[in-house]
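Next up: just one chain, as structure tokens, the form predicted on its own.
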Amino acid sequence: MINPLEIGDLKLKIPVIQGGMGVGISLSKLAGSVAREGGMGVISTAQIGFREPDFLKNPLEANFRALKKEIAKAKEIGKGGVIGANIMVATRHYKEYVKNAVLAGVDVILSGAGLPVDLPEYVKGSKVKIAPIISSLKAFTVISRVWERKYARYPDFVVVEGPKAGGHLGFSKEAVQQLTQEEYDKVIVSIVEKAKEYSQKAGRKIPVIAAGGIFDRQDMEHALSLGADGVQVGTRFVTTKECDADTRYKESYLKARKEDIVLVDSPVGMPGRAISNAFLERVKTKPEKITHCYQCIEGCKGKDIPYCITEALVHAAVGDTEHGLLFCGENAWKCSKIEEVKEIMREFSGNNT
């Protein structure tokens, strides 16, 4: 049996955080189901309102409205379990997304795709826990020092996301290809040691969560052996009955071979990992015409990109996989069947009965 994960006054019976997956992959049904089984369910706020009738004209309002609905549904499904929101720092109107998530009653906010230097300010006056998602000791040190100096606060926990993760990655393509597991294990250990130092200053434990390529109980045990307090799991939860994605999206994972999983250049300037398909092959030589801006990511230059990432991810989420971007983790090829969330959580807990 494994130890529960305590994050201040929050307690996870099973030290598993479900990774936030946008657009529309981890919403209330998946997040609530994971929370109900004793882990942390996480909703991705990335273009969360894509099914709202006014999304095309008013994407921001549609996203805020959907965020409130999804958090409420997840709380209901979770039956008192812990619900988090994954909000990318690179998101346009990041501050407003955080504030809306807090007002909607989320328990935790996790932020990567940039350094959330002012996140403590945006949750001020609430009990919401905050955690940066980082990929290096330097990033953890910088964010902790900034929070200490500006807000007299430290992270409630930290997620260390390695190069095997899915979606947008915190590494260059070259680093992803060259960094070995052994080398990244050393990064995790260094962050665990630094977290101990900061825990003494904070007067409380700052748990370290290992992420990126965590697929099964064996992966979790390896992470825990390095000193991590828990793990974040994304890809494994995609092929569950409860995952919010379309069935055809899930089937793409089940059909994927190891060689089908590739690194891609995202139009928003970050490398990513996805399943090779007709869409990716097509945009290599024939860029798609950009007809609308959904105001998703800071720094996106609509005139210079080969396709709109919002449209590509929405197509995938609704099952139009031939026109969609199928983000996934390195181990997506290991998905072999549709499972239930409770089965996966039992495996990670060590209780398979």
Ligand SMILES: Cc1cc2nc3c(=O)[nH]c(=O)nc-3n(C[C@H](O)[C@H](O)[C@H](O)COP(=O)(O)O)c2cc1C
Contents of the next structure:
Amino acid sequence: MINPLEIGDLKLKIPVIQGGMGVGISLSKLAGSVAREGGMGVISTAQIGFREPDFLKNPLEANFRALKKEIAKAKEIGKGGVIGANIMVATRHYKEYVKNAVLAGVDVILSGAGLPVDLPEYVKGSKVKIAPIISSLKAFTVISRVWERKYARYPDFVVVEGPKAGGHLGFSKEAVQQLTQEEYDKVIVSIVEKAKEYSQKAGRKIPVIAAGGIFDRQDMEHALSLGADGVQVGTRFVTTKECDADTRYKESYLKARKEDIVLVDSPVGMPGRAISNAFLERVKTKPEKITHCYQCIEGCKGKDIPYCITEALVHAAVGDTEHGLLFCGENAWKCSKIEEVKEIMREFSGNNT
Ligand SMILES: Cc1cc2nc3c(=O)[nH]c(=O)nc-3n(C[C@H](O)[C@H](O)[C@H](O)COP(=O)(O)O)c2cc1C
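Having seen the form predicted on its own, could you now give me the structure of the form predicted in complex with this ligand?
Starting with the chain above, the whole complex follows.
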């Protein structure tokens, strides 16, 4: 059996956090289902309002409205379980997203794709727990020092995301290709050690959550053996009945072979991982015409990009796999069937009976 994960007054019966997955992959159904089974369910706020009728005209308003609805629904499905929001630091209007998520009653905010230096200020006055998602010891040290100095606060927990993860990655393409599991294991161990130091200063434990390529119970046990207190899992939850993506998106995972999973340069200046498809082949030689800006990510170069990431990810979420960017983790080829969240959580809990 396995130790529960305690984050202050929040308790996860099973130390599994479902990774936030945008656009439209982890919304209320998936997050609520994971929370109900004793893990942490996480909604991705990335262009969360893509189904709202005014999304094209007023993306920000549509997103805030949808955020409120999805959090309320996730809490209802989750029946008292823990619900988080994944808000990328690089999101335009990041601060407003955080404030809206707090108002909507989320328990936790997790932020990667940049360092969330002012996150403590944005959640001030609430009980919301905050966690950076980082990929190196340096990033963990920098964010902890900044929070300590500016806000006399420490992370409530930290997610350490390795090179096997899905979506945008916190490494250069070269680093992803060169880093071995053994080398990255050492990074996790160094962060565990640093977290112990900060835990002493904070007067409470700062749990370390390992992420990236954790597919089954064995992967989880390996992460725990390195000193991690829990795991964050994305890819494995995509092929669940409850995942919010279109069935065709899930089928693309079931069909993918190991060699179909590739690294891509995302137009927002970060490398990512995705399933190779007609869309990726096409944009290599023929950039798409950009006709509209959805105000998504800081750092997008606007007119010099081969495609609009919001459009590509929305196409994927609604099942247009020929025109969509199919983000996935390195282990997506291992997905072989549609499962129920309950079964996966049971496997991770070690209670397979
Ligand atoms: C389809 C997909 C979309 C993702 N979108 C986001 C996102 O919007 N923000 C984020 O911080 N991480 C994102 N991630 C990363 C996951 O939250 C998770 O940490 C990571 O995928 C873990 O590795 P795994 O997929 O091998 O389990 C995404 C991952 C996938 C597979």
